[in-house]
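This document opens with one chain alone, in structure tokens, the form predicted alone.
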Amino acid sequence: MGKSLNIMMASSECVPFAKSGGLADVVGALPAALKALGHNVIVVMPKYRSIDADKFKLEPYLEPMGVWMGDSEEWCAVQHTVAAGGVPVYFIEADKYFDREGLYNDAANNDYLDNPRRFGFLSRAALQLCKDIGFKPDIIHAHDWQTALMPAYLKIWHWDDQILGDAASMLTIHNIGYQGVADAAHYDYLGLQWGNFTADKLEDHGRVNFLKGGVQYADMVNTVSPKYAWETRTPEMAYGLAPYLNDKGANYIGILNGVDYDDWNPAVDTLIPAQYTPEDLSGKKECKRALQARFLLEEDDTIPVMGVVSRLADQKGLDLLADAIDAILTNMRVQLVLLGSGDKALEQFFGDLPQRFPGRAGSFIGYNNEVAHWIEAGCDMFLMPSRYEPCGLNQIYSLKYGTLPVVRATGGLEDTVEQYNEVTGTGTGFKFSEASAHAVYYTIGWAVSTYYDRRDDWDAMVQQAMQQRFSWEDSARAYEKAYRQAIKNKQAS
């Protein structure tokens, strides 16, 4: 197994403190899983306005802390708490950058114009914290573009530092569609030396690209599923980074996310109307009836219910579902429940659906964690028609809840869902390849026909799905192996 590692993980979000997507789930769960393997892990993140210091028992830890940027010195404070699993979490308190309404954007959904400075500062502050508290990391683990400059800072500024000089770096790409591309006017503040503002490092068509720089400087790079690692080596899926990821060779890998089965497991879920197990599915029928009642659907056990919990965005393929849903609800005996927010046109479309199809469609525009659990438990199938999906978590939750996924075969959806085989009656869901409304319509039709006409196959798939397990312990062991490779790469460089 080797010696235990000192790991500093920095992220712009982390459950339960601040969340906008799956990144927060990973940073909330992976450190505890690594600590359970015997490693020493700390997490560093911003102290946003939305984080309730009393609720999470934050305590002042360090004040003031000076952080040298390229053209100035910034001052901040640090707060501290202990998260699940006994993991210390440090919060960078800098009101100038983080005392705002949103994490990344304002109420009108516009990105904050100084995001490059906000998260360049976070990256530098996380490294400075290690120095100030004497935490000597073996690994610096950066997540997504917001902390992707940490590997660059390590190699450019801290290569001979007593605390940070021996640290190797790892960068996890959760979604390559967001790279942190910023105007070069921010470069002096970031302080990464103009000699490194080149096409093979940090420069991107005259601008600075945080994620590209992270790929260049990190000792190991990974993304969150093996299939997505393969897809992002292709020009079609890499948003311009394919050559640089291919250059990493064996040092760019896919590690599938795990799932917190303490939260997402119908046998122990306290948010759903009734708990259930593979051996006794009577509780799932109760959950279905309660869901139908809550969303004013026709209360009929025999009608299959499809669920969606998603950001309403092009990436998620919800426009494809929108183009197909009228025909689906008109031609098939099926119901739809949707929870989500995002694109305003899609919010309007799905928000109006219950009026157009009363008793057959229900929608909740926004996000509600309890409703998300009800949908996972009460539906018969779960829709994820994503154009791309680095890992995806809801399809994994759905498997555990016996709610068969209907997904596009991309990224983590391809890795985690086994295609239904009509000959053998095996599988855990229904997959399609073409990103089109036509493919969505016919794959849902295939699932609905299986529900009605091949019920023995359906019931066997539910049992097979509920036996699947994607644990954080397995993911943590894969990260541990990658960390040790990063350390070897650092020592050999």
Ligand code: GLC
Given for the second form:
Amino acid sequence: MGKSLNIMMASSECVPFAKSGGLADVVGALPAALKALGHNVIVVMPKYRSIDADKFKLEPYLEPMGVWMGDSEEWCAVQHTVAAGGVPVYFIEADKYFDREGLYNDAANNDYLDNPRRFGFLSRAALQLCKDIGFKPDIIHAHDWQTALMPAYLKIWHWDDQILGDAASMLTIHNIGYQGVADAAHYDYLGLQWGNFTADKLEDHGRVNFLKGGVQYADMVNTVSPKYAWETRTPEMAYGLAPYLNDKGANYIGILNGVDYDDWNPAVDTLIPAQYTPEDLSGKKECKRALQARFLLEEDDTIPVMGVVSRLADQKGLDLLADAIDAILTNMRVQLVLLGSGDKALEQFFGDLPQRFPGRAGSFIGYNNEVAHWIEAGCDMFLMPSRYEPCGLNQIYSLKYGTLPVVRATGGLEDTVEQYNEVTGTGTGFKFSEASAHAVYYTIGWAVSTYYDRRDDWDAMVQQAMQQRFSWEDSARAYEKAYRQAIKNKQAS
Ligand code: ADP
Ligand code: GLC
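Given the form predicted alone above, produce the structure of the same protein in the form predicted in complex with the named molecule.
Time for the whole complex; same chain goes first.
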């Protein structure tokens, strides 16, 4: 045990305040796990319109706070609350940037055009906050492109600063498919000095690349599974960043996410119709019946139900499922329930599916946490045909709920799901390699036939799956080790 660390984490999402995907789950859980190891952690995020100040007991904390952007100072306010586990959370209140309907895009799924400014501002404001409240961090921890400029600001502007001068930085890449690549017209506003607008730092084919800048300036970089760390060292999987990640050498690593088993555990989950444990699965049957009723499916517990909970984005490979689903529902005795939103064509396709396959398919287009829990609990299998998956949380939740994952063997899906072996009857799920509708069709077929024809194996897999544990404590220890390496790297530089 070394000395306890002061850690400032900034993120565009954090459970329970604002969420679009797994990033929010991670930033909602990792700080408390680090705190339990004895560290001081604060979280900084935007005060979006959707965050209910009363519900979360937000209190005005600081006003005004001046943030230098380019060559002018902008003003915002700061609100504060204490999250689960006793972690202080600070909200940057800048109405011109965050008082809007969505986190990143409007209702038509179009990105806000000023996203580079919004999140450049958040990054600079998070650093300023440390100064204004006198929090002297040992570590600045950035997450994804939205806060990836913090390491750059730190080195460009705050290297000599009393509060921030000694801080080392760490960047976690949750998704390399979103890099925050912006028109160079934003560069003056971001205030990162034109001397740094070079290919080895912030420039990318004439544009500014937030994530690349973060990789280049951070003292330590990680992604959210060991497999994805390897994959992103190859040109096919890294969206142009492989050379920079390879240059980091041992300072680019994979740390698997944990799961918050207070939220995602069928034994204590109060959102689902009935609780259950590996020893007594009767509650799971009840959840299945309730799910079939809610989605107007044929209420028959001998028919396997497969579930999807997902952002409808290219990454998730649900177009492959769309291409295969007619044949699946025509040829196999199986049901589908899908919850998701995003891509409009996929929303339309899956939204219409129940009409085309009444009693066989159900869908909910939108975002709904309760339905997500119902699907995890009530289904027999869970589908993730992802083209790439840095970690993936839903398959890990599925394991705990005894809902066997059917996944493409990529990234964190490969690391967390053990392939079914028909010879030994062991495994926790069904994996395929090829990103094609055929592979989706045949792997679902394999799972469905196992459900009907090798029932003992299925039941044993459910038991094996429910015993898996991906704890935040282990991940937090890995982050602690990485932080100490970041500090060493900073001192050596
Ligand atoms: P990603 O971060 O790429 O979206 P993850 O599997 O890491 O993928 O995390 C997704 C998280 O978002 C899970 O907690 C999942 O339950 C949740 N989620 C995704 N889509 C929805 C939705 N439409 N409604 C409710 N929860 C959703
Ligand atoms: C991302 C990835 C997902 C990961 C999550 C949390 O959005 O797509 O695979 O689980 O971040 O790290």
